[in-house]
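Have a look below at one chain only, the form predicted on its own, in C-alpha cells format.
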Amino acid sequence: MNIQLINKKAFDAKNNITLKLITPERLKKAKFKKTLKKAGFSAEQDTLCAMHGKSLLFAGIEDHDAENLKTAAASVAKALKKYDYKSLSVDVNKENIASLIEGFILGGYEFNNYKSKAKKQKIKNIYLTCENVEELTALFEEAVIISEATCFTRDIVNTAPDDMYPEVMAKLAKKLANENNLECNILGKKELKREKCNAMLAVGRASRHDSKLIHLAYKPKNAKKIISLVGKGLTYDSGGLSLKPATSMVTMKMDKAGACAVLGIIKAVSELKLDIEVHAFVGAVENMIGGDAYKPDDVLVSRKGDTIEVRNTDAEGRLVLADVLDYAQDKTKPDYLFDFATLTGACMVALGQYTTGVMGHSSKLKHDLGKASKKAGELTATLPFNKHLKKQLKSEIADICNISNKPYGGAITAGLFLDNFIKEENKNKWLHFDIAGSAYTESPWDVNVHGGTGAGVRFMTQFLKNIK
C-alpha cells in the first residue's frame, strides 16, 4: 500500500473509506452510537466495525497510547484486504502519526514471493489527512523509513535457504551499499583463511556455499559516535552432525535474522542521515552435514587465538560470532558494540517467544536500551551474567567449551561465551541481543504477521537516533 500525507482541505478521493479511532468512553457520545451498538461494537481494543453505507470504518482503542494505536492500525491493515475500496483515509496529528504508519505498514506486510497466484489487494492508498502537512512531514518520513527497513529485514528472513545463501547475502549487501552510498567489503574463503577465522570457516565447510564475512560502513562527515553492529547470518542451520530433530529444522531459514537485522538497521540509519558512523558486520554461513563437516570433539583455534572445544555442532552461531566480533573490534574502535543473534532456544524458555534477551556488563547501557525498546514498541528483558555460570564453559582440553556442562541458563552461558571474545576496553560498550524468540513467528501478534518480525530494527534505530 502507498501511504501519503495530504492536506485535509485538499483531500478528495473517490471510493474511499474513512477510519475513525474510537475509545469506549468516546463511543458513548458518538454520532452513530445506536447503529454501532446494534452491530455489537463496544470499541474494545483492536475490534472493528464497518458501516459501508456511510463508507466509515470504526476501530476500537483502549486509549491513545502509542502501542494501542499501532495494533489498531495493524488490525485495520489486515481487514482492508477484504474490502472493495480504492483507498482509506484517517486524520492524523503529531502524537499519533508515527504509530499509525508503523501499524499500517507492519500489520499490512505480506511475503508473497513464492505464491504462484498472490491475491491482489484492491485498496492501493492510505491517506493521512491533516491541517498542516509541513509540520508532520519529518515525522512521516522517519516512520516510513523505519517501517520499510523493518519490512526489508523481514523479506530477507523469509527468503528460502536455497535462495538466500552466503553468496546471495553478499550480493544483497553490495546492492544495499550501492543504493545507500555505503562502503562495502566482502571476505571470501581465502580472505577468511588469511584472517584466521577458523571457527567461522569450520562451521561452514560442509556446505557447498562458501562462507562470507560482510562489512558495510556508513560514514557521514563529523560523526559524533562510532557504532559497530554484528549479526549472526546462518542462512540455514541443520545443526551439523549434532543434527536437529526434523521438526526443529523447519523455520531454520530464520537463523540469519541477526544478520538481517543488522542490514535493516544500517539501511534505516543511512536513509535517516543520522550523524553517527555505523559499521555492520555479518557472518554469513550455512551449517550442513557431509564428509567435511566439523565434529563434536574437534578443537578449533579462533581468530583471537583462543582454542574452543566443540561438544555440540548445533551451538554454531557463537563460533561464527566469536571470529566476527574479534574481526569487528580490530577494524573499528567503537563507542558502542552490539551483536544480534538467534542464538538459543533457552532464551525463549526464559523470556517467552515475544521478548529479546539483553546481556552485557553495563547497567546504564542496558537501561538506556530498555528505554529505547519500550518507546519503539519492542519487548526486551535483561538476563544477568554471573561468575558461576561462566565456570560451566570450562574445558579440560581447550581454553573454552562451546556449550555449558550443565543444561541450565543456556542463554546466559551463550552470552558469556561471546563475552570471552570481547576485548577488555569494549566490555562496557557491548551488548548481546538474543532474538531467537522475537525474530520469527508462525502466529500473528502485535504488528507482526506470519514469518520474520524484523526484531531489533526499531529499537536499535530508536536508540541510535537519540544518541549523544
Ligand code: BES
Given for the second form:
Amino acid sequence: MNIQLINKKAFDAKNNITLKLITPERLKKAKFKKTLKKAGFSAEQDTLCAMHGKSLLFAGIEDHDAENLKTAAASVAKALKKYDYKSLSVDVNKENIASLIEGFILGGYEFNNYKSKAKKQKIKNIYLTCENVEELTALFEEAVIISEATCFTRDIVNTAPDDMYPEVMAKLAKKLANENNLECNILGKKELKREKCNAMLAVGRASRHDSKLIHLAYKPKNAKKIISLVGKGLTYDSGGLSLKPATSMVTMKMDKAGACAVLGIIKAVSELKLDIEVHAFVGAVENMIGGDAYKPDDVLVSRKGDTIEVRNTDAEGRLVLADVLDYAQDKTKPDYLFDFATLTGACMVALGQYTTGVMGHSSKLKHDLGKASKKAGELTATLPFNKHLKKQLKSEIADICNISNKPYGGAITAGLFLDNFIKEENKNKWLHFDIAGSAYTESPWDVNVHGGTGAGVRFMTQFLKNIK
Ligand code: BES
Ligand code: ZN
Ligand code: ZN
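Could I see the form predicted in complex with this ligand next, after the form predicted on its own?
Time for the whole complex; same chain goes first.
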C-alpha cells in the first residue's frame, strides 16, 4: 500500500472510493443521512458504512481527537482489504494527517512471510488530498517514517526464531547501518569473552547459535545530545533449564522485541535526521537447554565485576542486559540511557497487556516520558522503586541474586536488578521500559494486529524529537 499526499485540485483517480470521517453530531446534518440511517449507521467510533453507488465510505468517529482518528483509520485499512477499488482518497489537514497515516499504515499492517499463498490486495494507493501540499509535506513524511519504522520492528519480532537468531539479527543490523549511514560494530563470542560479558555468554551457552552484541551509532554533525538505547534481544526464550511450561513458551519469539524496538528507533531517528547522537546496543542471545546450559546455582561474574547467583535461568533477560548496559555505559557518555525489554510476566500482571512499565530514579524524566507517550498514543505507566523491594534481591552467597526471594513486585525487582548495573553518574539519566505486555498481541487492539506491535518506537521517537 502506497500513501501519497496530493493536491485536491489535481486529484482525479478512477475506481476510487472516497472516505468521509463523520461524528454522530455531523451525521444529523449529512447529505445522505437518511440512506445511512437505513443502513443502521450512526457514526459510532470505528464503525463503517459504504455507499458503493456513490463510491463513498463513511467512518464513524466520536470526535476529532487524535486517538479516535487513528483507530478509525485502522478500521478503514482493515476493511479495504476486501474491497475491489484501486484507491481510497480522504481530505486531510494539519490536525488529522499524522493520525490518519499512522492508523492506515499500522492498522493495515500484515505479516505474510509464512503464507504460501499471499493474499492480493486490490487497493494500491491511499491519496491524502489537500489544498496546501507544501505546508503538510513535513508532517506527512514524518508520520510515514515513524509508522514504517514501527512496521520494521514488527516484522523482526514476527519472524520465526529459527529464521531470526543472533547472527541473522546482526546481519539485519548491518544492512540497516549500510542503508542509513550508521556506524556498526558486532561483537561475537571471542570479543564478548574479551569484554568479560560472562553473564550474557552464560545465557546463550546451550544454543547452537552464538550470541552477538550489536552496536549501531547515528552520529550527525553538531549533535545536541547523546542518547544510548539498549535492547533485550532474546531471539528465543525457552526458559533454559528452569524450562517454561508448554503454553508459556509459545510466543517467546517475541522476547527479542526490545532489541527490535531499539533498531526501529535508530532507523526512525536517522531518517528524520534528528540532530542528536543515538547509539543502539542489542544483546542478541538464545536461551536454550542442553548439556552445556547454565544452571540454577551457578554464580556468574558480570562484566561489571559483580557476582550473580542464578536461581532461575528463565530470569535471563536481566543477565544479558546487565552486561550490555555496562558495555554501553563504558562506550558512551550519554545524556539519556534507555533500555527496552520484554522482561517480566509480572509487569503484565501489574499493568495489563497494553501498558509499558516505566522505571527509573528521575521523576522529571519519567514525567517527560509520560507526556511523550501520551502524545504518541502509546500507553505507559510508572512503577515505583523502593529500598524494601531492593532487599529482595539479596544473595547469601554472591553480590546479587537474579530473582527476588518474594513473589510480589516482580516487575520492579527486575528493574532494580538492572539498576545495580547503572553507574552512579547515569542514575538520573536512565529509564527502563518493560514491554512484556505491550510488545506482542494475539488479538487486535488499537492500531495493533496479531503479532508484534512495535511498542516503544512511537513514544521514544516522540521523546527524542523534543530533545533540546
Ligand atoms: N521473557 C520473559 C518475560 C515475559 C513473560 C515476556 C511473558 C513476555 C510475556 C522473561 O525472561 C521471564 O521469563 N521472566 C520470568 C522471571 C521470573 C523467573 C522471575 C517471569 O516473568 O516469569
Ligand atoms: Zn525468561
Ligand atoms: Zn525472556
